[in-house]
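Let's start with one chain on its own, the form predicted alone, as structure tokens.
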Amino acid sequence: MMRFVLSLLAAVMLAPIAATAQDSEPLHIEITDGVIEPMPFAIAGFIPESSEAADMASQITQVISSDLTGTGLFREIPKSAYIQNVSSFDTPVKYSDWQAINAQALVVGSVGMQGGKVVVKFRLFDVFSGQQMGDGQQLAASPASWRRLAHKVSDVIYSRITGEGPYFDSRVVFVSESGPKDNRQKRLAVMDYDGANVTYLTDASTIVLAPRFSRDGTKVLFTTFETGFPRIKMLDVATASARLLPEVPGTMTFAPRFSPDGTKIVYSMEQNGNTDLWMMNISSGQTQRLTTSPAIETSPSFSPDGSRIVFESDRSGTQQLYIMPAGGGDATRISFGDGRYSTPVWSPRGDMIAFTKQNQGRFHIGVMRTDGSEERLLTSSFLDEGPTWSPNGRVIMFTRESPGAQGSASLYSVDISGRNLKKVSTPGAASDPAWSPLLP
């Protein structure tokens, strides 16, 4: 179901256009916590190399523009302002024409059809230094995967200008919701990071919660109530087939996450009124108890290297965040601000932890260093919860629920600087997002 046929010819490099100036500072956006003036850029259209590629070229151009402007770091200059008419991929760049309209970056590309595949070529130019930024690239994919081609082009442009890792060519699994607030129907769905290409993975016959991708993006863990009690299920994204994981009779299991190597899961198990963290080997089903506190321990998340686990616990009397070795042992509290902390998740970079905070009747998405320092709240609303990191650790997606009987859940994203808060497009109400790794 979810197989994306993508043949990347990334090894085919295009000769760089000769530079006309070498003494300017290279084009770069330094992302800080302050207000950033978006960089003006121009896309001189992805030129169709044949009539059959015309519509595809227009669509690819639109997706690239949306990817870049959607970061809040770039501002596209209207085509009506263009002076130079770029009629082919090999048209020499008249830098003075682009400097005159204050374009700092210029993208030139083409789209063709070859052997039943869409072939995209592109180059990126630093207008004011008068030189090409890196080599051009050529990518190819099946027509059905044209959006992935566009996202990959955007990723290269974004990374070359910002120095940050890519994240556009990724997916998000989430809980799609329908029906009244007191009788919600829920099913798992997966989509492109920007809300396109929604595919449903389960039906609405039972409640499903908290899906989580494996690091390779091929599997999803989630909590299901199909037996009447919470159980952990593992789903293959390509086939949508799923199986219940082993359980101890008379217990409830929930809040699972994969280990970075994909061989184990960490999860919560309620037994005899007590909730602790456990580890399970996926292939053997062998389990290991990680905590023995009389408190409620839940929402575990591995560090990227798999050596530590952050989790929430009320062992101090209120919900707080703790870190312990992945094999269990003494836990260290890292949250000390006012309010309650929950749903921690480790950044893929390993340097920060995102969390939900409840304080004085408001909910917030925040981030802190792994030692608890430099806590920053990024959002505030009636109900914000459940953060998930983009593959490059630059953006956080979360659930925001509106109040009242007619209130519903939506997905939002925000940069870790607190900038660029925006709603993510979904077909209807949505909650519990989990970002995939970058697609291969």
Contents of the next structure:
Amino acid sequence: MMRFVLSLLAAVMLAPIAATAQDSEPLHIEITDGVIEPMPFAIAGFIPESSEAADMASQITQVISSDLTGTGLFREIPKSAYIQNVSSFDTPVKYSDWQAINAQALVVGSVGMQGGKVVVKFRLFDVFSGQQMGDGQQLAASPASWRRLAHKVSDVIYSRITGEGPYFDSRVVFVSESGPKDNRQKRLAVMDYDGANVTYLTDASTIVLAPRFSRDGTKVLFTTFETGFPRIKMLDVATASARLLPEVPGTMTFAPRFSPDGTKIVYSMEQNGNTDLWMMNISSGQTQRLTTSPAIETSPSFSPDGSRIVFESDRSGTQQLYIMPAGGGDATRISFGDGRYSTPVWSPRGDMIAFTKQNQGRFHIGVMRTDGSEERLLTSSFLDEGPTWSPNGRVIMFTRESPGAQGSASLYSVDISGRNLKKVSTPGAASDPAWSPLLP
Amino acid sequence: MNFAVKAVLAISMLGLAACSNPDQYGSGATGPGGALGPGGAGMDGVSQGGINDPNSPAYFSQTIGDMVHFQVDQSTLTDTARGILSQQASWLVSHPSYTAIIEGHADEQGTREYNLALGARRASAVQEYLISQGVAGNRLRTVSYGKERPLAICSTEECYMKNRRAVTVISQSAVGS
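Could the form predicted together with its partner chain be given as well, to go with the form predicted alone?
Complete assembly follows, chain above in first position.
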């Protein structure tokens, strides 16, 4: 894991400016299902405090701009339109100049180098009510972690304006794919949420599938064919060292996921053609059977409080979603629409389940409440599958595969409102994304 | 579901036998990086001997056929499949020095983890049938590749029907029997 020193020196206070009282509402984006016009914003800076910080300042500005516009909720006003020239971090903001170009939010920041660290200062202004939003902040990190600094700044801005939790400073573990469709090479890789800083965690010597982060982001579970048979492996992200978890000889194990406290995993074990759900205590290796039906039970996912598990089963004849207590027992079916439902994943907020749905030859990513109500399909394509939640429960990333002999997999993301569907940048073909928690 | 219930009953005792000699298959015997057999995701030792030599692995894989196919989202053996598997079983019974790994595969019209489980059902259906035809359970092992190793790569039923398969990949056992 990247070493990161983050100091949050609260309240870099700006001398109060005579607020030009206006009748406007405080700046806020309410993310609803309706179509919204992206909020225009301006970044005056980040101003380099010395010549050696100049490159860093421009790169940090670029990442922040890309984070915010990437949500689909913000639109950056081009610098050429700016009227006021903000030459230093302490230049008083001339609100009328920013109102004139309809910038609703204004970010003023600076980047300096102090004691071998990059130091970023910034303030956020609500232009039309003529006041600063929240305190100014100062953040510092080693130069290697400059992108994380930028994401942290974006997270503060995003959270203050939308009221949603932060998510930019996060990572995604996924399967990097290459080679022809009938002999796909698959490697585990991890990257920043926006596709930067890709690191490979395994080589291409065997098939690896469906990695999942622990809640603290330090470990990843995945399925590997390295023994010739699907087995579960647990990998330490910092060292990339991994160990196979114990198994019953002659079985296949797959579809693992950590419990929220990280002490247990829930997974599928196949014996004699039948696939059931099991729980394993990671340190003792002790196992407990959670389902006993002759149907296929797979893709289990814990509720954030660890008390329940959502999973898919074809016990009714087709794949459907069920919720049961984390210790096993009676399961309640929650999916009732047309088609087949699979790969349920509990949202980090606890209120929703994301899933894959197959219906009439199309694949969809959708969300529903935990009681199955308010089902909404967010996407539709030849093959979408395997949703994963952003740390704030606002965005879903998933695999989209194109059809045909030349078909290949890509990562896509979509807001849970169904807006802002877009391809996630990866070095090559990619599948099976799993979002980390917000980094510390 | 009927099949699955039967499979559990029929194979639960054989599982013990299969477990008793897991080393027979060697670690990594079916590494996907290995040479591609006629239908398998990877296996070795199927090249010696001609397809007309009844004792050759090539006869097993090509003349008899090492592969059976399934309907969409099903693991029930068709009559055609049973015919092929009966011949596979006879061959295995008369060639006791061979063991087999049965690979179950699915087409791409399904989610990854479900397809792993579906491939396992298919492989298990084949294993159960071969055992019913007299092949010792400890000579057979199953694996599922789900949708990870399609044989045909187009995205129409023409290819999907080829990919919904179970492949009996034989190899000469070091142990004999």
